[in-house]
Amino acid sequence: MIDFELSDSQKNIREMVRWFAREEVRPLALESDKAHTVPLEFLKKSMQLGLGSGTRPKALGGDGEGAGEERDAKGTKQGNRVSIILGEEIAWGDPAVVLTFPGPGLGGPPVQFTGTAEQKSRAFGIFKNDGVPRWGAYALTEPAAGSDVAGIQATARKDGNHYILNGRKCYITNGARATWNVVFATVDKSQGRAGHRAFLVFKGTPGFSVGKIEDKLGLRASETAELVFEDCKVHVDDLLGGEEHYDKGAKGGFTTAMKTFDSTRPMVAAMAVGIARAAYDVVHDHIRENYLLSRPIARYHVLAELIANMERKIAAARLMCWRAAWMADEGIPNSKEASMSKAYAAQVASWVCQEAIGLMGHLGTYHANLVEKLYRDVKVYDIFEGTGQVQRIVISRRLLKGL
């Protein structure tokens, strides 16, 4: 049975992430937009707090050690729920800030189900909180393989106790400033996704080069990097989960990106919730300063019935996203309910955004409006982590499965 009733611990993790939101990063969300940058003492600052740091101290339902699993006082499971609480808050204050944020970002999960433990230890070991903000990034799309992974052309060579890399990335999040790349490529594009392999590349590695930064519609403050990969020697050791984990043709690499899509795809739907839910309350705030919804008038009406599908919509996309990451935490397959939250969360964030602009008119048009730049902002993410198409493939698949 879920409970989708908040543990304590959970509702303190929420209240003091939506104070840091509402306090720290909401008034820096417009100027970051126009530097297309955060400033780099907000990103200490954060570090402090443990958000996205790579370690979460016990005060946000961690251990204050590793990138490992939080649970809660009981001993259960609750490193998806907390993320996924943290990205709807943060992403209320600036959706940008969350993928800024210094720590291993998607990077992670491969690392965590995929990686040896040497490789974890040398991936999460950076992130120790010294004070100093270090990235880790996750390298998969390409330009001609973005929803189908399967399609990638980057390829790898295996040469002694090294592989060779060559191919391109694009628009890979924190991919510049990254310490180390969770990067995908195959050895053989015959053998299809049983072919896929992936890598930890780390900065500085010879071959390895970023090429440019995106100039982007939305999330204009997170950094967008194009990576090159020129016969990039890459050691055997930094092979994801070592030579045995693909052993026998096992579709190892394609295993490890799908894997981390089920773990992800519920904190890029919370984000989107978050969006939704920062876009209503600029539009209810306007309705409640210029209309008087008591008023005998056709249009209030009209007004009262859009605030409320808003809100039906967001609460439900949100429990969606609550029932992904809870089987990601009981470890339930979820393939299907993090498609579902994810093409759901995104649609209601991107119809909220565009009713809060045509209910504001032209004031929601200006720059200086925060809901212009969540519209912006909100397109990509029916986009990244697979688009709504693809979410819509997969959970006919899963449904269809066996027919």
Given for the second form:
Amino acid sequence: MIDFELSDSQKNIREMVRWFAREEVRPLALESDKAHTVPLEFLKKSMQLGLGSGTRPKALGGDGEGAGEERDAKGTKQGNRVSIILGEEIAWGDPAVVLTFPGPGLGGPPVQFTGTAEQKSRAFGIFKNDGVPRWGAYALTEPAAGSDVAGIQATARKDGNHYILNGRKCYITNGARATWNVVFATVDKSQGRAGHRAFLVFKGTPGFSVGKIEDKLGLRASETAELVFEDCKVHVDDLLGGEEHYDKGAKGGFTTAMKTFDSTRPMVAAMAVGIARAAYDVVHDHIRENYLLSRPIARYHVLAELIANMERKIAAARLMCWRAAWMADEGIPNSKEASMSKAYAAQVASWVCQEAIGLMGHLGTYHANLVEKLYRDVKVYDIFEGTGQVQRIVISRRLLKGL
Amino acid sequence: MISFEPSDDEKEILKTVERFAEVEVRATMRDIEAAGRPPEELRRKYHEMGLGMLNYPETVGGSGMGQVTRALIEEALSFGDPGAAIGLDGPGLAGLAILELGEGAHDERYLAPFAGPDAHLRTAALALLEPKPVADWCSLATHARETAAGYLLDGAKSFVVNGADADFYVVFASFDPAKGWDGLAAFVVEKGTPGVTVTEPILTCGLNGVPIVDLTLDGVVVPKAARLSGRGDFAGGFRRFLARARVVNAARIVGLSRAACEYAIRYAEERTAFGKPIGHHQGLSWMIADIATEVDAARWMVWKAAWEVDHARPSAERASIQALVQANEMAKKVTNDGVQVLGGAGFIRDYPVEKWYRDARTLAFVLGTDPMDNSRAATLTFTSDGESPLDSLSCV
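Next up, the form predicted in complex with the partner chain, please; the one we just looked at was the form predicted on its own.
Zooming out: every chain and molecule, the one shown earlier first.
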């Protein structure tokens, strides 16, 4: 039955996260943007709440029910729906701080989808309830291959019981401080996608080093690192999914990269919705306090139109995320809808932030104003996890046969 | 629990309606357009399928289904043809006005016949809009005055959809524009009432599968019992009626836009230029990706608004406005791009896309204009409690 009501447990989780976003995350937003980091105390608090442990199954050392495992009474998975609800709330608090939460991060889904039991246990086992923040990360993008994932240049050469990795990865969120990275490389460029392999590379592996930490337009509280692999020796046990994963499906590595997107794109889209909502709230208060005076806001038609349209588009973007996440939970192929949600929400959020600054005029450009920061932060939401243009390629390929 | 899956009952009905829309409606839509209304035979079939009174209570012979089901079905019918969808809908939006504003006696007298054996011969029409633009519904120029004999109505109504031979009209008028929403009232004006002049069907841009007329009310006297008073809360009932009507209209807009989008996709796969299907050129493939995304976004907004109406959410009125504005904005883009994809062929009446291009822009005004709705939405935003309206909108 068509329904838009959250379950009671979803409402409870949302209320908790909303509270955390308002009381703990938002107060850090401007300060952490300047400091390029968040306080350790905050990370510990977020760990106590279990945030960031989204795909950590209980059986593998998680200290609580992982959100990815939540099921309803009929046994249908709710994980994707829970994740997008949380993602929106936390990003409302701050879209950069949300990326600093300890946990497997974007590295979680590929390990979850294709890792062997032993690999899952090693990768997820590091997230202990000991108050020490740890991260996983996802290293796909390269200096010469961003959107065109199939064109990665990093190489993996088999040498006995090891693979030798060479190449560079860039723009990797939490890549430097991560305990492990899921690193994509090719064993044979001529094979294209079929040559792709994914590896679990642990920090400290000889030949693996961190290059520069990027200085960015926005999301400045989040660490974005360059990773360098020079004859980096990785044991075959760290080939994600084992050799057989790549034998049975010719494009095992590429599929791992793509399958991740079906869950993460709606999640990133939901974060964009959270950013848009944050900017909208600032503007809403600003208008109520400054422009409203004794006249109903609707008398100012330019404002009425803008406010009504902002609210409407944010609501529409949210439903696009819900739709894609619902499909993922139900096991319905959702690549098209995941891309739609991402393309749409990022576009809406960018527009809302631009107009929010516009509504506040020069005050909107001050660093002390949250919308100034959101305007910088939001831009990358139309870029990472696939640019808006890549989403359109994905969508159109699924609409038009033979494309 | 968030779910986008129709119930088993809804799926069953949809299967039948989709077939009807394709085989009976879409296949004959140019004939319906030429005739200016759906043929009697088609209307009979529609009523035999039990679609006419789907979301009316069982007490008047309806099926008692909710607004979500209604939205799904209107979307499917309008995928066949939006003009026909309206022309087939017996009580139309006037029926929804009686549902929200009438008393038991009104239901019995005006709604129940639409469940009867000759239902397919009956029509009713909503007379809400006027020739002069209004800033909001409070400033309607059609005037009502109480007299010893009943109520005296004077004024003019325009864009009365499916109003050519209506058995009755639901006419909205104002006792006193200074009293705002509380000065408004609605009346049932039956066919043949002296002083009512109905024009010939007006030539409009689109939506030609259903007759659209103007009305003049010159010293029209209706009995006291003809007043729809909203059971003591006219303003509340009027808002609930508008919410329901917007959902129906928005669902129809989504239906026709989905038709345009799917037609454009199939055409782009078959037509070749420069050695490949035109849909394989990125200029078109991205355009198609964008319109398909927009159709989805509006579709879920309509479903959500329908769901809010069914659950009597306080935010249902705002959700219905958002759904309608979203649908209109989407339809402008989608039907325009639909013609564009077909190029020269899109401009020719041998292909259906030019019709959807006209229909979309006509259907948009059945319940007034977007700026009017946006003003209302903004007012609601700033008169709600201190919470962010987006919190209350979707999640509580």
